[in-house]
Amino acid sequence: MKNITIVGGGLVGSLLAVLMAKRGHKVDVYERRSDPRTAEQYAGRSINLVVSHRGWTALRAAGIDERIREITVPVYARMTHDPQGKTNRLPYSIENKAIYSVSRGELNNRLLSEAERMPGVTLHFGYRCDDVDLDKASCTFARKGEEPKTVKADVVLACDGAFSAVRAKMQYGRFNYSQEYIEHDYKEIAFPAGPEGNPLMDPQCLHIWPRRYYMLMGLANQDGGFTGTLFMPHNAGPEAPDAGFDKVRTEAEADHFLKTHFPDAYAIIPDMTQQYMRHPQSTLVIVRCSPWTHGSTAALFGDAAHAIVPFYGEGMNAGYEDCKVLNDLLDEHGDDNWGAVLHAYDKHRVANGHAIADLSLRNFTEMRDLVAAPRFILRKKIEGHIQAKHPDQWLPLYTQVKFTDIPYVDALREGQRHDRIMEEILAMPGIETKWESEEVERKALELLKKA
């Protein structure tokens, strides 16, 4: 048995606590916030999450997947909304597979309760990590009204988010690090349920209002409402001079902007303008770093290792896969050989962390710019047709990321290969009318052999 300190009791830290406790370790989780299960939560700064295959695999390993499934809503397709309010449904999978929408707060609360039920797990709330001795696996925590305390452990597992205190200490050594804010910020816009608690949109779709330089999206909650998120440039550019948080500042400006660009959403959200004015504007940051480990005594997980933008819905799933990989490596190397385990963990995960960051940025372009474009829709039809005829040779990138365990780095490489193939397919004369033809099928198979 090892004494393990987990810094951060969010989505990843709470799952990791369950997995480590199941292995018989003594686990202390230190979370900066007060207990979210009892504290009044601040609304307006949330993006709904989706649990996909990788997330379910990790939750199943922890034995809590069915408990989590109870609070999710299955989502089978994207539903795009054009500026006139017309919609188009684009299934995620030709096999009718779903991703699962879940409230961040509800998920975190349930995971904390599951962790607390485990023998050997102690949760400590309101403790800020002020210092870390990486060699000694000791952390100093501060709590309001108390003297700082130093906690000695055998291993420190850092799940303390994009601005990780443990990672900051790693940066004093031989450490590669980059931090990038993308041009877009976001605000939460909540969609209400109908009068009888019924959803006012299809709850089994991710709803997207793509407007090229900005977009609105919404994911269903179990109460019939949707958590919506407006993404828009921090500063408006010449391409869309009215679309920037710096330009849409007053209530009148917000009302005009929302009513003009999202008329069908505006019609079903009575206080859309008021929410825009009331809710905070939040930034989106990408963190890339390496290594993710320090000898046999410390490791980074989730956003502490690979903060990414939310446009693939994979940030949490990638963090959960981190936990599952660690658990598998402990099976392989043994719970007393943390040096070998963390070495293998770092070797396995860093490249995949960088790859999912790239994939998430790629998907932002797809959702914001391409998803409503006729050429993009045609490409999806062709890909689905080829996959249905030759599932052993063509697996779309989205399917690889969301519905398989294929490493992100391999999925990214295969997606880039598909891009090259589809450029040639879409350039074929008359492709719009013959996309289901044997000629197109033969061409795709030939290109698969060459690309």
Ligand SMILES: Cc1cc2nc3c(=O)[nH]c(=O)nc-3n(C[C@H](O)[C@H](O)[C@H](O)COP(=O)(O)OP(=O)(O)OC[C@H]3O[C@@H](n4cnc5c(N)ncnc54)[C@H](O)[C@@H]3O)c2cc1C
Given for the second form:
Amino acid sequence: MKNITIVGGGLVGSLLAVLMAKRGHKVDVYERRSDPRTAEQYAGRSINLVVSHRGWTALRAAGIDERIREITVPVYARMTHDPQGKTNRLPYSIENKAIYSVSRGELNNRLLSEAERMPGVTLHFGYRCDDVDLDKASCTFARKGEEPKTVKADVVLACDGAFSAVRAKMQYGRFNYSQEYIEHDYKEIAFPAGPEGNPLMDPQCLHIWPRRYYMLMGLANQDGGFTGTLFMPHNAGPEAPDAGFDKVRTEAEADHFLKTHFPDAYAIIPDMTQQYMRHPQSTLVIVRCSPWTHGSTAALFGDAAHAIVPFYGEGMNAGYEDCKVLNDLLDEHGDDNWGAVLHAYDKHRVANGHAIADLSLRNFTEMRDLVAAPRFILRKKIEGHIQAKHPDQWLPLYTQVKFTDIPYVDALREGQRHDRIMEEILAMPGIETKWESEEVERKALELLKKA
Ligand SMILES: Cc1cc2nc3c(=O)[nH]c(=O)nc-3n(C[C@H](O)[C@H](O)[C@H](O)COP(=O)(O)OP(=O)(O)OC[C@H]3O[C@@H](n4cnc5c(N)ncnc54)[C@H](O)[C@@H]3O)c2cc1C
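Now show me the form predicted in complex with this ligand; what you just gave was the form predicted on its own.
Let's see the whole complex now, leading with the same chain.
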């Protein structure tokens, strides 16, 4: 049994606490915020997010997947909304698989309660980690109105998010680090439920209003409403001079912009403009770093290790996979051999963290731009067709990322190979009419052997 300090009781820290306590370790979770279960309103970033295969695998390992499933809404397809409000439904998988929408606050609350029920777990709220002695696995926490307190453990597991204090301490050593803000910021806009609590759009779809340089998306909540997120450049560029948070500032500008570009959403959100004016504008940051570990005494998990843009809906899922990998490595090497475990964790995970950062950026282009393009829709149809006929040879990239445990690095490589193949297929004369033909299928198989 080890004494483990987990810094951060967010989505990843709370799950990791359950997993480590299940193994018989003594776990102390220190969270900067007050207990969100007693706070009036959750003040996190995005209000809902998507749990997919990798997340479920980790939740199952912790024995709590079924209790979490109760609070989710399955989502089977994307639904695009064009500027005239015309919709198009694109399933995520030919096998009717779903990803699951969940309230971030509710998920965190449930996980904290699950952690608290485990013998050996103590949650400490209102404690901000200000300093870490990585060699000694000791952390110093500040609490309002109290003297700072230093806590010594055997291992420190850092789940303290994109601006991790533990990671900052690692930067004093031999450590690679990069941080990049993307051009787009975001704002949340809530879609209300109908008068009977009924959803006003199909709740089993992720709704996207792709507008090339900006987009709105909407994910269902259990109460019949949707959480919308508007992604738009911080500063408008020459390609879309009216679309930038710097250009849409006054109530009149916001009203005109939202009504013009998202008319069908505007029609069902009576206070869309007021929400735009009221809600904060948040930034999106990508953090890459290595190593993720310090000897046998400290390691990074979740956003502390890999903050990524949210366009694959994988940030938390990747963080959950970090936890599952650690758990598997403890099975393999034993709970007393943290040096070997953390060495293997670093070796296994860092490249995958970088790969999901790349994949997430790549999916941004797909969501805001390609998803509405006829060529992209045709590509999806052809890929689905080849997959249905030759499932052992063609697994679309999205399927690999969202519905399997295939390492992100391998998925990225395979996705790049698919791009090369599909470029040739889409260049075949008359492809629009013959995409289901044997000729196209033969060509795909031929290219698969070569590419
Ligand atoms: C708009 C948006 C949509 C997203 N959608 C999805 C999605 O659909 N699916 C998905 O998988 N991911 C999604 N993500 C990503 C997901 O939110 C993150 O990957 C996830 O929250 C990471 O969890 P975490 O526990 O590592 O970090 P966080 O959720 O940031 O939690 C860190 C915790 O540590 C605490 N903390 C920070 N510093 C300290 C300190 N010094 N001392 C003590 N405590 C500290 C914080 O208060 C917080 O509770 C989305 C992100 C955004 C921005």
